[in-house]
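Take a look at this single chain in structure tokens; it is the form predicted alone.
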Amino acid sequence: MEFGFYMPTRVKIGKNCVLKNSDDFKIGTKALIVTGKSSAVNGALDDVLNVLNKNNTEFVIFDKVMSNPTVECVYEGAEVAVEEEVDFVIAIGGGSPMDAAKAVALLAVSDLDRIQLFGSDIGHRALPMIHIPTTAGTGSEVTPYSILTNHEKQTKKSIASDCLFPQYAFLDAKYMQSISHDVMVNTAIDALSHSVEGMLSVKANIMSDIVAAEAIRLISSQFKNLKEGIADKEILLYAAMLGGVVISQTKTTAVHAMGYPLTYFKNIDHGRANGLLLGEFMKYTEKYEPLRVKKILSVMGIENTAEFKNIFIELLGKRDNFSVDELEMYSYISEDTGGVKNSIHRPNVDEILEIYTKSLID
């Protein structure tokens, strides 16, 4: 046995754990409070500018986060950063607000320009960082990636250091009270895509296995729910941030790669995206490794694949309209990705586009 897992943000869970824990936020005497214009209108930011208050602690407000961060989105945040001197960052919202808090924090203390960005050393200094996410779903708060839109491939792109793992994670589901139906399904698929690629990657271990295992559980319990509308909450962000810890360790598969063109030229939602695609995945991963397939379907409590694919249909109704010409075009800008190079069995040009077609059209 040989593996190394490596998680090192403090998470606080529950009720009111931003305004308990308010001596956490001391890791610096400024902060950069990175958000999108309304991933903090839940009572979160009130929350947050009640500790730094009472800590005498200043601040500034980055909050032109949008759906799915470009790279000009996180300089922009770099350079505000830079010219109020702050020395630490709290991001606030969901994977996109996260997303981008991480790449701010990275380039307020790097020179480095975009080619260098999505390179494969990017260095290990980022300011700290507090997050605190508002939907379940992306796990970004215990991971240490950044995912951006990246215009010059044309796709959303990932970097990657220890240094982008955050100090602290605050989950309280009340600021989750406000989402929508939608937002709260295609989060909670999004998280269990997570664990579920995970258990499918290359990198998958005892460890990464055990807390997928459990996030899966959680979160397929609670399809039924999601339907009706009536979700625990509680259950599922504990569950995302499970899913996070799990691709921590892991990394994604060719679901996420596969998924960012469909959000990138058809601005599908992510989650929704990842469950648009995961069914004819597993079913295709089944074929060479139908044993860790099995061990997945058998955590959910289910027979086959296609009950597991049948789930997604029924959560997410009327798929996307696509041509052939489009999903051979995605084919090739997932073929070479590290998210498909990482699935246990690496599909090629053409079992990639079997997937897209087989999950969107047929």
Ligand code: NAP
The other form holds:
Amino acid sequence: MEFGFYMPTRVKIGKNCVLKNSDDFKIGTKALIVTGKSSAVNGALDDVLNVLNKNNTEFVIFDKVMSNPTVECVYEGAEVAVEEEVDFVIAIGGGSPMDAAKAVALLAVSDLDRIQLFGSDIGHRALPMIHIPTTAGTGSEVTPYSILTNHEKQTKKSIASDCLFPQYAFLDAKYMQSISHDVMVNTAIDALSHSVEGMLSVKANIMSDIVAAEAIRLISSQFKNLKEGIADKEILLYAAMLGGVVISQTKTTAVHAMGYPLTYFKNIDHGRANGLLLGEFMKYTEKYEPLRVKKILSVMGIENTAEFKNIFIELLGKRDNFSVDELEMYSYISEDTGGVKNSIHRPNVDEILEIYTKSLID
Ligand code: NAP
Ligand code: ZN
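Let me have the form predicted in complex with this ligand next, following on from the form predicted alone.
Up next: the whole complex, starting with the chain shown before.
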């Protein structure tokens, strides 16, 4: 046996966990709250402001984070952090505000240009962070990744460093009461995808597999409820966090790498993009690693990969339109990415095109 495991984020789960743990918010003297246009208006911002006022902690709000945050947005946030001399960051929202907050926390203390930002030498420092997820999908609250839209590369690119692990994550499903049906479905699929991909990663280990299997079991138990709009949000929030724990060890695979161009060029939601591709990637991997795939199917209580693919067809509804030319371009963009290289069986460019075509056109 040979493997390592690192998970430095202190996670607190449960109703009113922010209000009940106000002392944990004393990790600095002035906070930058990083959030999106609507992701804070669900009670989360009120609770945080309540706690900061109780602690006599100063704060500034940066609420300009859009879905799939851009490099420009995080430099703007970092400028505010420096000007306002904040010494910690509080992220409130889905994966977009949480990922933006990580890059802001990094850029607030490190003078990195746009090329260095995505390089391997970003240093080891970032402002301390508290993350409050308001979607049940990305698990970004427990990962060391920040994924940003990079127009120069015409896709989404990851920044990865242990210094991007938040110090605290507070998970309270009460913030998810007014979430839309589509966001609920897409984010649940993203969370499932993290755990499935974690089990199909070259970095999978016995511990990440245990966590992934539990997340897959929990999310699968909610598929029927998701369709009917009555999913248990607390279970999904917990399972999404477990999925984050998984990819913090294993990273994601070809599914995420191939999903990024769908989001970049067609504005397809991150979780939906993964869900459109996951079925065919499982079928592809089954040819080379049948036992791994069987293990995932058995956790879900299903017989075969056709049944697996069908779950996503039913959840995602009508497919988006793609041309062969578009899929060829996406195949070349995805081919040389870390995600593709991280897959237990690595598809070449022709196989990537085949997975795209079978997923999106056939
Ligand atoms: P999101 O872009 O953060 O949010 C999707 C939508 O839901 C937005 O319109 C958002 O509004 C809204 N929303 C969020 N919380 C809400 C709530 N409680 N009630 C009502 N509406 C709410 O989507 P996401 O799927 O959570 O995150 C996707 C991003 O995470 C992508 O950029 C993806 O690449 C990244 N990601 C990161 C990791 C990682 O490990 N770091 C892993 C997977 C994915 P606002 O826009 O107004 O906030
Ligand atoms: Zn994801």
